[in-house]
Amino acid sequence: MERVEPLTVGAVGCSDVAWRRTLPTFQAHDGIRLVCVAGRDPDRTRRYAERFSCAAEHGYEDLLRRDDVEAVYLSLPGALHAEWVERSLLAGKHVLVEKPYAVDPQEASRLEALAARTGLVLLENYAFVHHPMHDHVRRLVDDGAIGEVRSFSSAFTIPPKPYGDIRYHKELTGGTLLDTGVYPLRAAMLMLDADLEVHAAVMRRERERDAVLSGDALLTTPSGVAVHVEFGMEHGYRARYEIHGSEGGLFVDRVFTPPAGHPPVVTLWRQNHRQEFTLEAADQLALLVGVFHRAVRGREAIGTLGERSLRLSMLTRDVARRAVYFDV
């Protein structure tokens, strides 16, 4: 078997998701070698470096100047993503970036063009799309298990965060649309594989911090399939989608952030029939890291993932423009 050299990665940003999920996944992956981490706070950066047995850089530019870093993982506040994606690409680094990689379609289009021009991989971290459960659902739909698709609905809601949480800072692209709202929108794109048009949206906005706390949006496909998405950070936890057809429906829970050891359950119902499919557990983040590694090494193309990131950026813009806002 051909031996592929490990991909050397530098982490820009000492985020909570990097600490809990991404950097441990890098450590466990045979194809990744974490070289260094860069942050603004020297003590925090040093703590990350010690835990993950790598070097500490106290400036993002210092990390980008390192010859031993081939790729960058960005987990900065959302408002800083586009700037540092661009700087990383211009420094000759491949980029894996937390969502959103851009706050508007113009930025997204510019970054996609830069990645294409430089021949570098730019991948946004929507790990859930790589989980095999969605392929299973798609096969059931394609095989006619629920007849013709009539509607799709999805929700991603979480409990409130502490008052000072970054998600409430508008200047750092805070608010729930770009935090939780993008997930059900991306799920609709994944499962329906069609262009979506936004028709209406309603969002609750906190007056004091000017942050969107929750929202609903109604969309359609060109063939008239209705799409309803719900999102928010003032709810109980939900992460699910449902597909309804002319002869039945499908329901899947915990679709966006399932633990690596969680076996997904797909529920199929038709008239007087109900059936559950318990699937094998999968580590969706490890699968995404594998896609990134193979893409950088030229062993696998990322296909339409970049195009879909751009389309998602357009959808979130349209939801924000169409929305009626209620201040609370």
Ligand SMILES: NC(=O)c1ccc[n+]([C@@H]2O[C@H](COP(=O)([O-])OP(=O)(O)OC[C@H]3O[C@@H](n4cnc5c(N)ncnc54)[C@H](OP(=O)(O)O)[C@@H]3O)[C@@H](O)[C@H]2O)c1
Contents of the next structure:
Amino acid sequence: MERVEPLTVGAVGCSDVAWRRTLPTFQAHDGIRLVCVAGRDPDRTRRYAERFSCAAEHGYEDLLRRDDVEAVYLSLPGALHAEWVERSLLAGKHVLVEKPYAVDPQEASRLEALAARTGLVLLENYAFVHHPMHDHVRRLVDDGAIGEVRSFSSAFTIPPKPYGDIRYHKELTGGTLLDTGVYPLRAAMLMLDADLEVHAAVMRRERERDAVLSGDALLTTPSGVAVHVEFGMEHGYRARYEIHGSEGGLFVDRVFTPPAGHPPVVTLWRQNHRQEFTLEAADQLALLVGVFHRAVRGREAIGTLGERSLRLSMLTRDVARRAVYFDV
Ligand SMILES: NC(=O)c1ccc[n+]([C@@H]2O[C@H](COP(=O)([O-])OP(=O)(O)OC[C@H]3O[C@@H](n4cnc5c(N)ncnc54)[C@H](OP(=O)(O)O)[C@@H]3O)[C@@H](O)[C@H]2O)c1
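Based on the form predicted on its own presented above, generate the structure block for the form predicted together with the ligand.
Below, the chain from earlier opens the complete complex, with every other chain and molecule after it.
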């Protein structure tokens, strides 16, 4: 088999998600060679470099100047992403960026246009869309297992984070809609494959830090399928969706961040008949990293993923505009 050169990657930001998830996945992946990490704190950056056996740069610009870095992985607070995506593309680097890559649709469309103009790959990290469990669910729906689809609901909620977490700083992250709300909205886009319109939303906002803590939104597809999404950082952990149809329903749990070894279970019910399908486990982050590698090497197009990212950015703007805010 023809050998494809590993992609040399530099990681910008010594973040929690990089330490726990992404950099270990890079290390284990044949298609990636992590050559450098960059951070603001020299001791912390050195600790990352030692664990992942790579070079350390003190300052993000120094990493972008390196000739041995073909692509960057950005995991900064969301509101800083657009600036560093832009700087990275202008430095000639392909970009894999944590969600959200932009805080509003203007920023998102500017970034998509720049990636197109420079001919570089820009991919936002929604790993869950690459998990095969969703194809399985879609096949069941397409085969008529639940009849005609009537409604979709999805929740991504997490327990509160420590007091100083970036998610409580509106100016750093844009709030929990852009952190947790994006997941059920992206899931609705993935599973219904239709344009969504936002009709109503409520958000609970903390007075003290002016931080949105949680929210609910109601949307529809053009054919009238109702969509309910729930998100936030003040509930027990939930990461699930349900699809209800004229003859039955489907439920899947742990849909957004399933561990690599977790076999997903899909529950199907029709009248009094109930069936469970246990699917094969998959490492969704490794699958996304593979997509990024093949896209940079010109072996696979990322297709509509950029368009989807832009559309998602429009939906989050619409949810924020429609929302009634309750201060708590
Ligand atoms: N895809 C997923 O499954 C997933 C999961 C969790 C998080 N995320 C996303 O990943 C990103 C990072 O999240 P996280 O929880 O890992 O955050 P985090 O641990 O707080 O890391 C953010 C990093 O950004 C850098 N930074 C630059 N300017 C900063 C500032 N003014 N304040 C704070 N940090 C600053 C810091 O690195 P240096 O000090 O080294 O520069 C910091 O370590 C977010 O966009 C989040 O939405 C994605």
